[in-house]
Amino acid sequence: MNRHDPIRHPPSAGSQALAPIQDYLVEIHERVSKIAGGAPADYIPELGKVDPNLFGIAIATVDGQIYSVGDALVPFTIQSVSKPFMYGYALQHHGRAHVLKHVGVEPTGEAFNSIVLDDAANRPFNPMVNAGAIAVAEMMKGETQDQRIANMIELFSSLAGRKLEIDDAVFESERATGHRNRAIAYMMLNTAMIEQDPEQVLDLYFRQCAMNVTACDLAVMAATLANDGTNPITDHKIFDTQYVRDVLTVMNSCGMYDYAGEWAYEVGMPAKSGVSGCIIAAIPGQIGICVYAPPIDRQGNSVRGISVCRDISREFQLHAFYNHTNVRSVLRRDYRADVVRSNRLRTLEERTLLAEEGRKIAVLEAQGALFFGSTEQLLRKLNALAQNSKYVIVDFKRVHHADSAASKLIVRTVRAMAGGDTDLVFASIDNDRPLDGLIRALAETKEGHGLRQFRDTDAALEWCEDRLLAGVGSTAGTKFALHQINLFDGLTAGERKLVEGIVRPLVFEKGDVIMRAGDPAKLFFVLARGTVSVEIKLHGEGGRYKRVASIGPGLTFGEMALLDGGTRSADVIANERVVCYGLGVEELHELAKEHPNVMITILGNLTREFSERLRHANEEISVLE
């Protein structure tokens, strides 16, 4: 396996959309595993045997998704890494006024095998240092030392989702030299802060510590933090939502021992590091992240995690005081073009071959906030709908905000995607000034510049459809005879000879305006060549349209007149040099008179017309809703 593969939930094959984080963790590891500086813990000597040079870094999210680089999947101890979880279970098992008699939320500012208890209370500052932690061994449950051993396993094994076990050497050596920690433990039986056998209690100690875990695990055991204590692999809640927000508390103030401070002012993630060389990191309704890197520096936090974390919380703006809303809701709702079309009114053969090959366009609707968690559904969804499109459009008109993590994310999928089997199109993201930010960052590449971006989605759908049709080998176009307009399908060759001889060849240059609303409705019009928009005034919106149809070569504009007279209802306006055909009312009921068959053809394809439209409306409407 290569270094720099995702090993677990890896993106598909020839995926594009899921490369902005994979990408990004690549070059993450790339850079950082040039940091030199520490060593390896060597007074537990299992640990010391380790490779310096292992370096692994997992990124999971609230919801399952699991991204990782180098040896993210090369066994280690947990180490200290296991306490946040003992106390939640003790939380989860004792409450919180119970747990509280016995270990204190203080920061200590002592190392963490301090052999310190707090003066007031004769109890260990926090569960984080060795002291707090040895106390909240003593409330695993279980009848013998076997069945506490047996749950302790079973805790971990839940929270990472697989069966874990625990290293026997590592724990041998830990128990051989591990007196400092007899000390606390036999000075916390004086004190009443245990009231077990202290060998056993130790012993268990000694235990959790020797877990076996992998950088994926633990982003895993990270994320069920961040996921309000339900494991995003498994979905077995493991933690009431009141106990986690007690573990992530006492992780930010004090799970990176005297170094938390400027933790907490640099990263602002609430974590916990072990001496084995991993951090956690738990980013609440987000992400769970692990580095594993075994050299550490004096205080006893790994050299390279420090720098791994303080960039990912810098680069996608994870600091805890950066105020975000759940990622859950980015994504409004996802359809394709055979069942939802734009306002382009069709000819039969393109309505028939948008149906057979429009599943190729999908169009996926943003909304609400754009950060580095909501922005990473939105691109898993995009990737996953890439798989089998040839055109993804993403319509922005409900996003308000999109801070500079989203923006880089998506740049970075833009990149992905340029050149690529599946055209990527924005729609609504000119027009809304909460987007500035992601437009100034797509104009600053030339992948941004070659970008497809339409006003909204109807035009983007629209174009979109254009290309597909062109593809596939469509004969829709110019339609000079009327024998290729479906208006006139049934016509006999005579018939069309005297309707051809009340027809008015009309040309229209673009932005002229065809009709125009409350004028009188005394032509109707069949479109030869050009397209052509009809457009109706929005009331109450200072005067601005909006587009409802657009009209291309062999359809009608206008066929109301044939049915009530009256005024026009919407404006119809050139898009470009139009050429059509106008046919008066009063010479097309006059010429049947004579030849009834004429307009009895002539209404019966426009009513099929209508009912086609509104049949497929209707389905529309059905996805829509």
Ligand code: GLU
Second form
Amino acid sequence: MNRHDPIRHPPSAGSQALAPIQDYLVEIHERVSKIAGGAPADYIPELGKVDPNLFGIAIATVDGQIYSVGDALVPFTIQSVSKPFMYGYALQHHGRAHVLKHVGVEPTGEAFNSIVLDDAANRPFNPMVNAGAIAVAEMMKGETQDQRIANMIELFSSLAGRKLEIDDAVFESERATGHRNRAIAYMMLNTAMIEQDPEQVLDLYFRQCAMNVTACDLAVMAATLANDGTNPITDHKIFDTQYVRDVLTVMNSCGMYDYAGEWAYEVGMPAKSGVSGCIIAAIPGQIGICVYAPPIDRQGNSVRGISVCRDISREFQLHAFYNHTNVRSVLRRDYRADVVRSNRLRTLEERTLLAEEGRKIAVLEAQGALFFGSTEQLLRKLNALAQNSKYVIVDFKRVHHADSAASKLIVRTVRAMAGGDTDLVFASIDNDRPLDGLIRALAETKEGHGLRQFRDTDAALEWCEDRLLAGVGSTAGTKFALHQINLFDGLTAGERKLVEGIVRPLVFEKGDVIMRAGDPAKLFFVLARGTVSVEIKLHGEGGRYKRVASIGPGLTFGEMALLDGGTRSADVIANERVVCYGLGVEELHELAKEHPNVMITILGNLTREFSERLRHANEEISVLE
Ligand code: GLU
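How about the form predicted together with the named molecule, since we already have the form predicted alone?
After this comes the whole thing, all chains and molecules, with the earlier chain placed first.
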């Protein structure tokens, strides 16, 4: 989408799914319409001409949904609500140190247009009062005044997601009468807080205050702050996250003129108010709000605006200090490999060993966002599991965010556990989710390099099982002779000889497709050496394949052919050089005509194998559900 495409129209009132919020806005608009009091600002003569009954509310979500009611598409001048955005621009283009030299971050007890600077540093107190905002206006980039104006308009347009314009009548009106601001600018020239011609700086400042916006525009701009500096409509990144935090901090302490303290107490949302009668508020990670109603109170805040914001904050529990987090929800579940095994099909011997020893492998599934509190929970659980495990697998598949605190704590854990009694194994830390900070942090540590990582928990489990089995002397990995294969248990020596007679030894190289879904099923296979993967194509996932099982020596695959004679239901691919025995279904049937016991024994063994798999699957389901 073009950066300046017009913003989407508010949803129609008939849209059922959006009804709860839309209905609420209609109700509150009606209720607050009855509140009188205050008067439109008229110290800028042009502002005094506004219709005092205008009243619009808009809410924009961090993914660009807009709810609105009343006069939400009526233009008005942004006035002081421009200040936090100009401050964000200054931080973004000059860095914190430079900006802090010219403007502080202390709330003042003085009025927004006071002519006082802080005694010690001679600086304006903060960027939300006029003195601070004028000092910030000087930081707009551009060689000429025209370029600076164009850059300022571009900034606000990109914040709103559409091309904005200056209201010339309001601009001229303030330029002609704004002598108090003129006094402030000259005083700052005197203290070297500004260096350019004050008239030029004021020209830009008056223009920025005269940008024409609607309540919907301002809701989108506030949502840009709520969305870490990215415009939710255009996806255009305007401010770095670190600077958004700075902007919201000063809005929180200084955004509401002399009402800031009470606002923080009652409403508790970082906000900014303008004398045209608008208020914006940003709730990080959730929404941006704008209320526009021109009559303002003695402190300069929209009377209806305050009322609406107070109500929204209470109704939807949006006060900044309301606790929405539950750190324990990071723990999805944990289990051990005696009950939940990998998708690797195992021989009877291996299954028995894993049933006894599998407790030594623990799997811990994390979910949600990893930040200090939730990571502490996760690592405490990890530590408890590690006490009686040889391997602990941490599954990150359902983690959608890890901040730098989480990365640091996880790296410390990896370091502390390196070389210890318990091996730490990570699964599903890949790049299709925002875990790149954690990936980078791990890559930067020596121990992180040694850490075992797998694309999913199944692969991690298989690896841990193999290690465990190797440790207890399993025969896995060695080549199986026909007589060692469970499928042929119970055959007499003579019958086994007959079967051997129709077996074809086959060799496949790594990556070879041994069978493909849909092919006619003519052979079934007994694996003598190496492992193969069984993969199915997922519906609707862009042709992605999922590995549903892996099979090792001593086991069979493609045996369904023997039962239903249909077509293959999955692909089977060699994971490495594979040796197997192929048995022709027709030849076996032929053989069984004269030696029916061969078929009865083989089918009996297959049935036992299937019922065993089913029983185990049921047990797994009872743990995983
Ligand atoms: N342009 C106005 C002034 O400087 C903005 C004041 C405000 O909205 O607080 O007086």
